[in-house]
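The form predicted alone is given below as one chain in structure tokens.
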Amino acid sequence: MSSPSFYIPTTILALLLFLPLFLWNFGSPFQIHVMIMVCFYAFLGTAWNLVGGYVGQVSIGHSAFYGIGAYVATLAFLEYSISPWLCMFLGAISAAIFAVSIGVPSVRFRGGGAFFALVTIAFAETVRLVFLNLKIGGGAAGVWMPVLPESFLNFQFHSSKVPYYYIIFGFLLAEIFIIHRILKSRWGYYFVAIREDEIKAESVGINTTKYKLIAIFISAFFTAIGGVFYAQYVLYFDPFTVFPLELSVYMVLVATIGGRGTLLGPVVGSFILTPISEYTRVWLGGSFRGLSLTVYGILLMVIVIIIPAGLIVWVKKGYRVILDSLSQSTKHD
């Protein structure tokens, strides 16, 4: 039985952060518009590996809890004028409890990863449909968020997108953080005894019906603050771009190419897609769509053969050997 990882690379971690202070005086608003989609996709890939990669729960339903946090929160402010930061919260946790809700039935299977994949794929679905159909959501026709004066408070920025990368990469960094000390608690280790085999740690006395609903929570939770997050950076959403099965995909995508059940591998693989994903919707605008789902499949099945530990692999070993030349050259200074 494995342990988890706690490795963290912090060059990488290093490079997120000052890479838009580059961008802020030499770049387009886009690339940095592609930092903030690096540090948004790596920030719920680091939420659904909580799920999928330390528990061995696969959801492919996940866009469900970003959709209901977005419409929670939105639908809270326009009717109450909460504040975003306080409809933020209200949204993460309404999101965990319709994860719990769905999880409550579907984890007492045991090794049933297929039934609740598919329990989170019929959810998502479901969701997507009644707010199509829900007038006070806006139905079909979406939720548009009020422009409000430029203020950290408000949760709005016009004059520049760099506020906004600050933001979601200040909720990467607590996220990383959070999930770093539950995973060295024994919670940590209890998520992964359940993944490798859930019947030898019932059998060491582990309620991994409990401990399952936990890890969903917690993921649901950081799933919804993006939902949140990406309402607040756009101002406008509708359920076919809050629900979408894609977006579940890609999650799962981020976090298994970068390194599944690993703390830091959901960043390499946002670090890898994203760009590609985001610079091949402006290269070739609406043709040949679907050929960024065609370069993501190609790039799975080529990882999955060569190292199917994910692309941290490949990060630890370069780091390792940086920091064995840094030593061994400051040793003969």
The other form holds:
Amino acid sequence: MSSPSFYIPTTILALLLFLPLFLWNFGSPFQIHVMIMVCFYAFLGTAWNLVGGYVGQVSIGHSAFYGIGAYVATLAFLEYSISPWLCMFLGAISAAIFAVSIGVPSVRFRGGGAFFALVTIAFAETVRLVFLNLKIGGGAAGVWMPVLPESFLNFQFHSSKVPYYYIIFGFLLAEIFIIHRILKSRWGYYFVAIREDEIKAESVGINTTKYKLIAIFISAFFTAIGGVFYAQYVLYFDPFTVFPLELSVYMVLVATIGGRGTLLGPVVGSFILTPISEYTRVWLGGSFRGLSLTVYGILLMVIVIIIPAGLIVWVKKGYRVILDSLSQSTKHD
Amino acid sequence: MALLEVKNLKKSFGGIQAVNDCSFKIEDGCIYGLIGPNGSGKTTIFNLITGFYKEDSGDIFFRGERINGLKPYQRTERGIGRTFQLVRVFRKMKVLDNLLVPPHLEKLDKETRLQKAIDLLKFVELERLKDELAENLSFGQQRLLEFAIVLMQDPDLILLDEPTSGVNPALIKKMCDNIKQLCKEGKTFLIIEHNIPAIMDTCGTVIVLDYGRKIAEGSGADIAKDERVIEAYLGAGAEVHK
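Switching from the form predicted alone: structure of the form predicted together with the partner chain?
Whole complex next, starting from this chain.
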């Protein structure tokens, strides 16, 4: 219990749990919003990382799963007035099935390189245009969620953003736990083997298509949950906000800058990138639009050159140094 | 019934006929060598047997079952294992983890799986490197690791593509002894090799290819005397010093 390897993570976890309450009393709702967005993009980046980081299939079309999740869940809710939580599950499962259906033709090619990236972009753009032009869910006018009384069951909170933070924080922890369990299972070996050498993976007996599709299914499922969360959080969305290419790219950036193929890389990436994005947007207002993207671009270049494995490498080193020095001082005492 | 039977196999790439009407049989529990000059179609035959290439025509039977059209992993499931000419290992995985990848191991409990991997690492003398990343191993060590991975799959037929290339002479001898030992335990080998002394020492039967055709098949001693083989390797009119 007194070991630094126990109390440091516990302290960080406690900080993340209590900071929003502190900010609610002494800070501003915007600071809570930034924390929500940090967890939200960490959640999306972690979902992307399963396919892009562990299996090596670089998708740049994850916004399609995100948007489908948001639309299916919201339209089911508007049509049948069932629990938004059940709608979230419907949205997630629909997006996952859609992901597998586009995955079948696109994962056949070995390597997960440019072809897979292009196919995913094409599918995401097609989905966006379909939702825009077929007037599904109001077309370009978007979908307004009805405002319901504030409650956990209704998934709506009007007096404070703090409950949204706890929901997305809980989602993130659950997602990390589930993906960690998957990676520790036999599937984890197969995923990484496919990324490392797909031909070798097939030669040792791995059905590479099957395991790529499993990874895409799980990844799309979580991404769609992110989309539903966003819809519940802002209570309005349209094809431009839930299907943008920028969102897909952002998921890739969060995971790549943080550390592709590592469990906590996307979390680290989001903790660095999301505040930059949110604060530059607010501080600079309408001027210098896209400045955050310029910052991302520079960061990406610097990181790819200096630490291609992502910022998680430095975080791990720093953590180890702190751990060692605390262990040393405990021994001296 | 032969373990593997290849019948009238053909494969071309553009204008090049890489494998041309090739037929042979591999019997259970024997060691076969597959030799021939560069470009004679040896590795193409491996890729056809293991499903990485699709044949233009011809049939491949494994334990009497026609396996044409099966995917590589399905052929592995049936008991065909292979290594590659350019060594292939999971580079960013630890050496021990490389051995734990094959899905075949799902049948074993965790402890047995781990023990088997450790035993095989001892067998190829890589045990002390078990926690290293595979990419940090020398080329020869990666070759041995690849050999261990294929043994981990426990296949009936093992196709080895130049297994001794990059391996030091002492280990080549050990590897050949190990192959003979595994053969006694019931494994069957088909080995592509340019190291002719190793082939002659290890293989009971040698198949010789030239321009995608089988030009000879027989014991090492017979093959060494075969004029077509001498011509393919050394050119027409060459004399062999006895």
